[in-house]
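Next up is one chain by itself, shown in structure tokens, the form predicted on its own.
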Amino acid sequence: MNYKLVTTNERPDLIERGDEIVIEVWPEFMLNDAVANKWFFQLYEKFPEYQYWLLDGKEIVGIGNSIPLFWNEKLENLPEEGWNWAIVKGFKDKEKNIKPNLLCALSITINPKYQGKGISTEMIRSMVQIGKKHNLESLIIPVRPTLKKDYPLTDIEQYITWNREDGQLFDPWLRVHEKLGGEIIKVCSKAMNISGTISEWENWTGMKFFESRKYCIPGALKPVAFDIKKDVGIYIEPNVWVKHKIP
């Protein structure tokens, strides 16, 4: 099917519906990163040309969020803080009028009605297209591997080496990037930092936490550390830096 690519500049009216889909798709705790809560919704105002939707008629198929930034070191030196670093760097660069040379993906969300139809491939291609329009050199992405949540006790460094019998990467989201020519650069082990009280975590997850230890949480890529006396649960999410060429 042919989907239409539109940006916030063209369709700001889609923001609210897009946010509803994001809330529907993502685990609730993932919507409570302090850095994201401070900066994310400013993307639509400050970087409207880099926030986009794919449409099937009037229906939102997918939502894409990205930010341009400047990086003049080797990509192997990209920060461990991944997602959190990228969004802050993009805003700070804009404040300082620093000309960007890279585009960094921040989020790709597929409408549940369209999942399993290859939309993720089209979303990445659309992001590359946006980067090309703005004369950026490469697309970098702190990728959140789809099935890592099913193997929370496995180190992500080991997980990304897993292959299927046909030799392709085991993880379906990483495999999409692989098929499109994406290059795994390295793990960013501190991509997001989500902290909350015991009560907040219980509300986010529907679980109870009685002891101070690490718990495997549905949707989390690694265990979450809880300290009952300090009334806090801390989740440090690992992602994987991936690079795509912008032709």
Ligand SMILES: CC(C)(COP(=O)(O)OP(=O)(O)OC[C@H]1O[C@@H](n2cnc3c(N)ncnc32)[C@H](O)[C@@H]1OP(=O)(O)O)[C@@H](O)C(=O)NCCC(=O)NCCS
Contents of the next structure:
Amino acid sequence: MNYKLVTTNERPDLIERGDEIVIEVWPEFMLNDAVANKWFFQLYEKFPEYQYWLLDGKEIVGIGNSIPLFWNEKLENLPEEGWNWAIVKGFKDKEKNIKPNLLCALSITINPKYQGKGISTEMIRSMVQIGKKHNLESLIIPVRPTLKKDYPLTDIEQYITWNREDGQLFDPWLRVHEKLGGEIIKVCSKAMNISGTISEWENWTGMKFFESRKYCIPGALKPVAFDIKKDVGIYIEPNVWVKHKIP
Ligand SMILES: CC(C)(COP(=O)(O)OP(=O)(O)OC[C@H]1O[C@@H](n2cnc3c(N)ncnc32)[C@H](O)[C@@H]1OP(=O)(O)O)[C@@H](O)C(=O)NCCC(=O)NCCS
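Return one more block: the form predicted in complex with this ligand, after the form predicted on its own shown previously.
To see the whole picture, the full complex is given below, headed by that same chain.
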């Protein structure tokens, strides 16, 4: 594959087009995590060398976001708050001038026109390359298993043990990591926290929520809890911490 890797340092003009692709690909409710809304766009300004795109000529093939952070405990102790923890930790470490030792992936999105062509593997390799360039020890990722959305009632701990007949992991996105030598560390059960009013959830999903209870929402990895009286729906997204070596 002959795609060019560029970072925000080199091509800040790509931020807008990359964001259009992200909006096209992700379920709308996933773009409403309060922590993400506070910090995500600052990544391009504060950590431009860790935000990148793969390009096919002028077109964006994939968008990758990551943040360096410091963690000197065992990876088994990584926080349950996964994604939400990592982005805040990265910014706070930078503020305090703490030298990072790990790179944490925050998002990988493939342009729909280029999905299913193995580009996700190139995106992870590119992230490892960026980590290596900055002398970081390992890449950690709160992985969002993509097909978990089809099994919202199954516990994620159980789901990640599912294998295909050939012995490889059932989940395609976890499988990409597995094939590249990624090691599953553990589930992070509260990786993101998306809260909205009933009408916000109705706008995000196109569904109606008449009663207070849990609902399965298209694209959500587990049910979302609604309280009509309190006018709130809360989705706590579980992910899986995965580690890749940086050679
Ligand atoms: C998940 C994603 C990154 C995968 O990228 P991709 O480049 O399209 O995937 P690949 O072509 O590398 O395929 C990887 C595996 O997934 C399988 N796959 C791809 N699309 C699939 C789909 N829609 N359903 C089921 N399996 C699928 C491929 O067959 C391949 O399986 P294999 O191991 O048997 O060969 C991409 O679909 C995407 O951007 N999704 C939306 C954002 C997202 O969920 N990002 C991940 C969380 S950060």
